[in-house]
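This document starts with one chain, in the form predicted alone, laid out as structure tokens.
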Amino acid sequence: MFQDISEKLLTHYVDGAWQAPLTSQMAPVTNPTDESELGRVVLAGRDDVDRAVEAARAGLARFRHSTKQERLELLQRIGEVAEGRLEDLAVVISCEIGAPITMAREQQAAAGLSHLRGFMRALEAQPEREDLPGGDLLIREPVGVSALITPWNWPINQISLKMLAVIATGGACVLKPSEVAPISATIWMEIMDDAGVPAGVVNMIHGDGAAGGELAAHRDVDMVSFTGSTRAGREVMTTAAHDLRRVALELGGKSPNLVFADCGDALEARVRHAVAECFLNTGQSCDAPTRLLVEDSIHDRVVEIAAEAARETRVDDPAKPGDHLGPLVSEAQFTRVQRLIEAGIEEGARPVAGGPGRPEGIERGWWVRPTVFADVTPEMALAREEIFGPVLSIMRFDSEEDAIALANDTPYGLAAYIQTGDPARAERLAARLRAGAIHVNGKSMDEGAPFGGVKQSGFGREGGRAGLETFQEIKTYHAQWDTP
């Protein structure tokens, strides 16, 4: 499998075929577990971008006239092919980003099928033509050619949320996945090809940030859907503004997790789940609940539980099954996380589990110690910056109003989490927390629920009906006829 894919990493998928690049620059693909090289990936240049966008425009001209039933049948075929490639995806994701194989199999690889089911239900329910109350007609059409720029941390999750929505709405696209995780994207495009997605409808160029910039700025791209850092999102938005191109952004986060004393006997389970949620994917999730805000009366007990949970969290070889953590994805991530852990100590936060450096006995690879800080205050870097590693910061509050103020004291707004035994309190808080998703007592999102944020976490939604609408234009039709 790897040999076949390594050859395709030196090509781009354009107009229904694996095509040789028009530029020759390459970059290594590294296994973060031991820093070994998995292969090399070609980096697209301007000519490669032009060729892919041209193919997408030609594919759009044909595919935009497909019927809803034809698109539903195509999505069904994609699901059938993807089902047979889930293990390939899981193994590759485990190798290229260091996700433990159990998590890679059950969450990372499986995300594509989950989103597909949500999109199929949404497409079946969405009318293409809708009578408005006054008698006019509303028509939904594809937005056109979309540039899809995706990150490495949840590669198939983000690719599928964008690309399946494009297919469902009758559009066309050019994908630029992260050069850090190009192998899983290549398998995904093999799935598209084997399922019979028409030539030009989905295209992929490998490349770095420069290639993404070329794609986002291309004159024949109608929309840019970007997932990544807030800094890079600003650049994408600035670039797209020159041509007033539509943009959807899913960016960073610093999600709060509010823990109240009324959790009662469920407190320990809630806190342990909060720690596991923060550490999931080795903390490399944009909506990770990294700020644990705790009511004063239970603060010391919560610190004890969180510290114990962190100390019990294992790090181990991603190839082994189990619920342990793998390494961070790269040296750059490792350096950033170490810097922020050290900054927390220098600023006076109290490490109660973990700390700087690699876990004992590990000398190679980008491994970090699962870390919990207490006595974190709002001005500290731990409370303000997105760390993107398994680092939890505990802060205290003395009232519901104080908790809301602390939770909203961030430029981000992707998600917020609440632990409480009081349904009325959860409703009150949800109405006042500035975030795109509110999770209560460990409840995750259902299939088809829209995902996205507010403030500097971006705008636009992915998944389900809202995800379809992100890639659609609305046209209104107004007519009257003379009668004899």
Given for the second form:
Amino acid sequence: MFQDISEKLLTHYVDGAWQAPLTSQMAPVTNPTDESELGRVVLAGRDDVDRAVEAARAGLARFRHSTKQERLELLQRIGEVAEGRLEDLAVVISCEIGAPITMAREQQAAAGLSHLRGFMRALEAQPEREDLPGGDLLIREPVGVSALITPWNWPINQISLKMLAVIATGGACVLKPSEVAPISATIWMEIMDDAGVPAGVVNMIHGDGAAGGELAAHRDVDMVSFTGSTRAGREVMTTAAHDLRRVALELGGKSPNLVFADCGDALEARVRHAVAECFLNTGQSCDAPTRLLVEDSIHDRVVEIAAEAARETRVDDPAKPGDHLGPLVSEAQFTRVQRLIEAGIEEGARPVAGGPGRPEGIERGWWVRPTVFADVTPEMALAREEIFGPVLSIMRFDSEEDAIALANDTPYGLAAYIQTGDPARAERLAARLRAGAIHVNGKSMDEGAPFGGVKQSGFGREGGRAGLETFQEIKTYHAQWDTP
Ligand code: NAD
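Alternative state: the form predicted in complex with nicotinamide-adenine-dinucleotide (NAD), after the form predicted alone:
In what comes next, the whole complex appears, and the chain from above leads the way.
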């Protein structure tokens, strides 16, 4: 498999074929576990972007006339082919981003199928045409050619949320996956090809931020759907503003997790789960609950439980089955996480588990120590910056009002988590927390639930019905046949 894939990393998937690049720049793809080279990936230039967008426009011209039934059948075939490639996806995700294989199988690779089911259900239920009360007609159409720009941290999750919605709505797209995780994206495109997605409907160019910038600025792109850092999201939006191009942004987060004394006997289990959720994917999830806000009366107990849970968290080889953590994805991430851990110590936060440096006995690879800080205060970098590593910051509050103010004191608004035994309190808080998703007592999202944020976490929703609407335009039709 790897031989075949390494060759494809040096091509772009355009107009239903693996095409030689028109420019020759390349970048290494590394294994974060030991810094070894997995292969090399080509970086698209402007000519490659032009060729891919042109193919998408031609693909759109044909595919926009497909019927809903044809698209449902195509999605069904994609599901069948993807099912047979799940293990390949899991293995390469594990190699290219260092995700432990069990988690890569059960969560990273499996995410694509889960989103597929959500979209199929939503598409079946969504009328293509609706009669409006006065007799006019509402018609749903694809938005056109979309540029899909995705990050490395949940590579198949992000790609599938965008590309399956494009297919479901009869649109066309050019994907530019992360240059850090191009192998899983290449397998994903093999799945599209094997499932018989018509030529030109889905195209992929490999490339870095510069290629992403070219794609986002392309005059023949109707919409840019971007997932990644708030920094790059801002650039994408600025570029798109020039031509008033439609934009959907899924950006960073700094999600709060509010823990109340009324958890009672469930407290220990809830706090352990909170630590595990923060550390999942080695802390590299945009909606990770990284700020643990704790009611005064249980503060010391919660710090003890969280510290113990972090000390018990194992880091180990991603190729081994189990629930341990792998390394961070890259040297850049490693440097950033180390800088923020050191800033936390300098600013006076109290490390109660982990700390700077690699875990004992490890000298190569981007491994970090699962870390918990207590005594974090709102102005510290630990409380404000997205760390994107297994680092939990504990802060305290003395009332519900105080908890809400602390939780909302961030430029981000992706998710918020609540641990409480009181349903009325959970509802009250949910109404006042500024976030795209509220999770109570460890409940995750159902299949097809829309995902997205508010404030600087972006806008637009992905998944299910709202995820289809992100890639649709509404046209209204007003006709009369009697002479007025
Ligand atoms: P990144 O912004 O560096 O890169 C994301 C993608 O954008 C990559 O494909 C990259 O090549 C491209 N890119 C970079 N600069 C660009 C530019 N100026 N114009 C166009 N494209 C550009 O982010 P990353 O390091 O790959 O991913 C981590 C970030 O993604 C974190 O901030 C995380 O919170 C965020 N994220 C958000 C969500 C969400 O749904 N909200 C999901 C996953 C990750």
